[in-house]
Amino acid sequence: MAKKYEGCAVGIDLGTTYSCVAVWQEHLNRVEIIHNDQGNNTTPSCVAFTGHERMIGDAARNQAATNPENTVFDAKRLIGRKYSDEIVQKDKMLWPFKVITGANDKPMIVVKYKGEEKQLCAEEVSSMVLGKMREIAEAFLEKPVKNAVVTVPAYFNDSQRKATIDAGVIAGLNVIRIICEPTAAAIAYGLDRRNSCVEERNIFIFDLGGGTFDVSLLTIKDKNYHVKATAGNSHLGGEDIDNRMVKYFVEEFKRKNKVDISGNPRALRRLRTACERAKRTLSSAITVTVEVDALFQGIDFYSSMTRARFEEINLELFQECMETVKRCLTDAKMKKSSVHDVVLVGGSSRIPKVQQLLQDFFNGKDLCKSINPDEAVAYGAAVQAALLSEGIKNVPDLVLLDVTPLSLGIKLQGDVMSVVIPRNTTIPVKRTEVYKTVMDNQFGTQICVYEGERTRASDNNLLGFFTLSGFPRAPRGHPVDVTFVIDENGILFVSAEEKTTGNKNKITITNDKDRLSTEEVERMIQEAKIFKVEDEKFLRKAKTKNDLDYCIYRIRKALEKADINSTICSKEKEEIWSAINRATDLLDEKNEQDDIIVFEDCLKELQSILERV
């Protein structure tokens, strides 16, 4: 039973380019998308600073061309990332505002506000946008809003989810739940088709937004929403399409006028605005004119782009989307023909080429465009917020079962990754595994927590570690319980306990831990397939070495017993100790080039000795 919260709760879609807020209206028995002070249902995720004021939303975006260095957008692309991240390094070359490295390699945005230089982290900028959404909701509802359900991309890692919660806290919001954007959109779709979801239906959500791309495959039946698999890229969206158009026209301007505008923030901002407008136009028109007066050094820019050329310069991005779609179905072990509905979400899903590729992939199936792609995520978040609120009536009852995007586990002896929670496991989840000590009288152990799909632990990403000590004197093989818990927000907690003493220790994987970017997540999954044979060989060798080590231990223990020792002749003892020494030398050697056959032969020899003693 989920905890209920008092007070009004709203659903917020915190987007890369636009954000949206919605609320369940009890008296109307439906969700209301809340319009802002300009009458728009979506608000730009943009913050600007001038010599005398701070602006958020439409006001910030409207003055971006005249104040590009102090107008911050795309903060979501920085949230939960390190400054040294390759993605951040590429992005900062395209932004007119300055990004520098702060404490603990945290990216900091530098702006001028009231004549002074100010450094902001991504969470602070996101909190300003969340604060604006809260103000919009309070003006509409005419009462304070404290609680909110905030959505994140399905492929946001633990660090990015935690940072989003931190942004909510900075904004004065109690973030009662983090849910994935495609899952929220599925709620909106399910309620829109309430009567047709009595029978089990497999719904594929295709969510291509301004800065992130997610796909999820859900099974909906009655009130149950079960996520089967998820895939995506938290760095792919409309902004990347805009960037390619900007790059194309910068080259054209350079070719025609022998002038490079790539170092001029104001010119780039004005060109970007024109490109975004052209992109929208090309969703309905075959050709579009891109015109910017006095773009640079008094030179006017005038050009055109056909839909065919637009599709050509962005085809690589569109094909990457289709690869992700394919991977999601593979992970869910589901055929294309088993998918009942393909639902489009996110503004960039309106692009005709994207729709055509998606429709072709699903063998001509009609795409569902019945829900508003810009508002569906906030809609679903508002339903979830109402369900978690105390005393709200008439809310459709539903059970939401999400999944974790990556396998989680710990490092064992021999650098083996022991998976505790496999990827695409339904959350919330709690799993306990019993591990054993590897030495006699071991007084403690270090628990190293990893995420990833490789067999070798060091090939995965280290999330954190802690030490559990105070073990009683005991032979090798003493049990230690390790428990992994993933909560409703997808945040990980790991604990370990030694039962006889009751000694415990735990770790919460928080946003100061260096977690993976989406690209690294994708690389791991792909590498896991490419290196599957290599991983299997490594696992076989590691297991053989561990078995060999244990065999040596058992023979030595047997030889220590007086009754056994007295029955063995001196020549046989010499042979046994010689075999033990050879095996020990083999294990002690740092050279990893020895073939697995060498270890397996040595193991067979010791196993035959063990049978005799």
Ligand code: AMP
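For the two forms, the rigid core is made up of the largest set of C-alpha atoms that agree within 1.5 Å on superposition. Bear in mind the structure is a predicted one, so any value in this text is a computation, not a measurement. Residue numbers count along the first chain shown, from 1. What changes on going to the form predicted together with adenosine monophosphate:
Remark: with the core as the superposition reference, the CA shift of D402 between the two forms stays below 2 Å. R30: CA moves less than 2 Å between the two forms after rigid-core fitting. Comparing the forms between the two forms, the C-alpha position of V259 differs by less than 2 angstroms, with the core used for superposition.
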Given for the second form:
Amino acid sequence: MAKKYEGCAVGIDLGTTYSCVAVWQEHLNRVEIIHNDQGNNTTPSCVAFTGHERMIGDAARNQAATNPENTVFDAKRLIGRKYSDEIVQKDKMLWPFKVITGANDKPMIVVKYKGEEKQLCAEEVSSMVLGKMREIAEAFLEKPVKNAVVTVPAYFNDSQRKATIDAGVIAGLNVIRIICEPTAAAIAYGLDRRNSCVEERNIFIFDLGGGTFDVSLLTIKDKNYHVKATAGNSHLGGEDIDNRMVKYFVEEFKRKNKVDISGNPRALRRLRTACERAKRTLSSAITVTVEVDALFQGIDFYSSMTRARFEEINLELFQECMETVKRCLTDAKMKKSSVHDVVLVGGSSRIPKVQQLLQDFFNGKDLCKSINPDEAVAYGAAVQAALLSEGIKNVPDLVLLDVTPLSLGIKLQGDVMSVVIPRNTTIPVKRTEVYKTVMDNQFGTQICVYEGERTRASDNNLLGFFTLSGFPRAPRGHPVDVTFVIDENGILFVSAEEKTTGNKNKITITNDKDRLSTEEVERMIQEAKIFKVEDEKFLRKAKTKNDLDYCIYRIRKALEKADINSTICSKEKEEIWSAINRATDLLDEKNEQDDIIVFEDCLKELQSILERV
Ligand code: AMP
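Coords for the form predicted together with adenosine monophosphate, given the form predicted alone:
Every component of the complex follows; first up is the chain already shown.
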């Protein structure tokens, strides 16, 4: 029986490009997708900084073209990765914002906020997006939201999962569970088809989003959701497709106009936005025009793309998706004919070529498009959140059995990877392996923990290491027990024990150097609070200025009327005009440093005048 949490809990799909929040509504007996202040069900995972404010979501994205260097997106592509990671190096070339290396090879995003340079790690940016999703939920539910189930790509590794939990902590959210995106989507699908899942059904989830690609094969029977295998690529999605289009048009622009725009962040940002729009259009149209006025050096960009050309430049990516589909079925040891339903999830699964390749692979099987590809993940997370919450009634009971996406093991002599938990093992899981010392009188050993599928340990991803020492004098072959535990969030804990002495050592890879330390998380929580206070201050000031502007307008109108009726004496009129002029000057003032109190006092003065005239 899982632990139950008190307080309101929501499900958050923290996407690369868009995020979505949902909640189980007891009185409606269903999940509700929560719209944001713009009325949209998804919110751009985008944060922007300017000389005087921080923006998150639609507001941030809307100003991206005019402030590209300080508009941060794609944090999910950075989270849990090292700066020297080949993928980070490649992405960095395409982002208009600056990324530098921080302590322990951690990538840091550099922005200018209120005139000062600020360095942010991916966890902090993601925490801002999570905080925004929480605010959206709180505004809708009209009560505080404490807990959240956050989804991650099934193919996220250990450090990426932990970093996502850290982002939740910085946002002041209690992340009660991390679940995999395709599994969450399967919940949405299973509940939608509740009546037809009485017999065991094999469901294949194909989830192609903005930045990640996951496939999962599950069997659903009654309330049991059992993941059989998962595969994917935590760096493949709609953004890669956009990148290819951008590259194509940059070349075309160079050919036609003999100028290279690739070093200009503003031009690139505007072209990227146009490409993303064109890509969406090509999911329904056969051809699209792409237009950007004065793209670079005053030159207008005007071009077009056919669906055939679009498919040609992206075919390699689409084929990569199909290879992953094949691998998942092989891992699950299941024939494609045994799959009952193929379910499409993620915005990029709308691309016709992707659908066609997938349908061909499954020998012409109809693809299920009945669930909303943008909302299904948050939907499933909301059900899980309700199930983990204390006292919520009528939640459909279900049992989730997920798997670990990557093999986990330790390095043996000769750089050999010895797998303790193979990929696609059902979690939570605990496995113990007995290893032998390799030398006579060996005093201790170093346990190096890796994840990955390569036979050479160093070709895999090193998660952490620790030493166990104090062994008794003994010939080689002396046993040491190594235990791996993976919890329900997919997070690994490793321990080792020498039985005769009872010497033990362990790592919760939680203390891994790549991860934020408790002090760093605490500092970021404090900073997040400061950001929030500053955001509120900015909003208060913006509202006061607005009210002031309106007040001036109303007094002017009242004065016009008074002039006609001659109801105000000239001395008083003079005083009123002088107050209006002071207020107008204050509003016109370019210097934004003015204290909010000055604006509020001025507003009070004008409001009292308004009462008199
Ligand atoms: P998600 O991460 O699931 O929100 O997916 C976002 C991605 O889906 C973005 O890269 C979008 O550009 C892409 N997308 C959304 N709608 C469409 C569409 N109609 N055709 C192609 N791609 C789309």
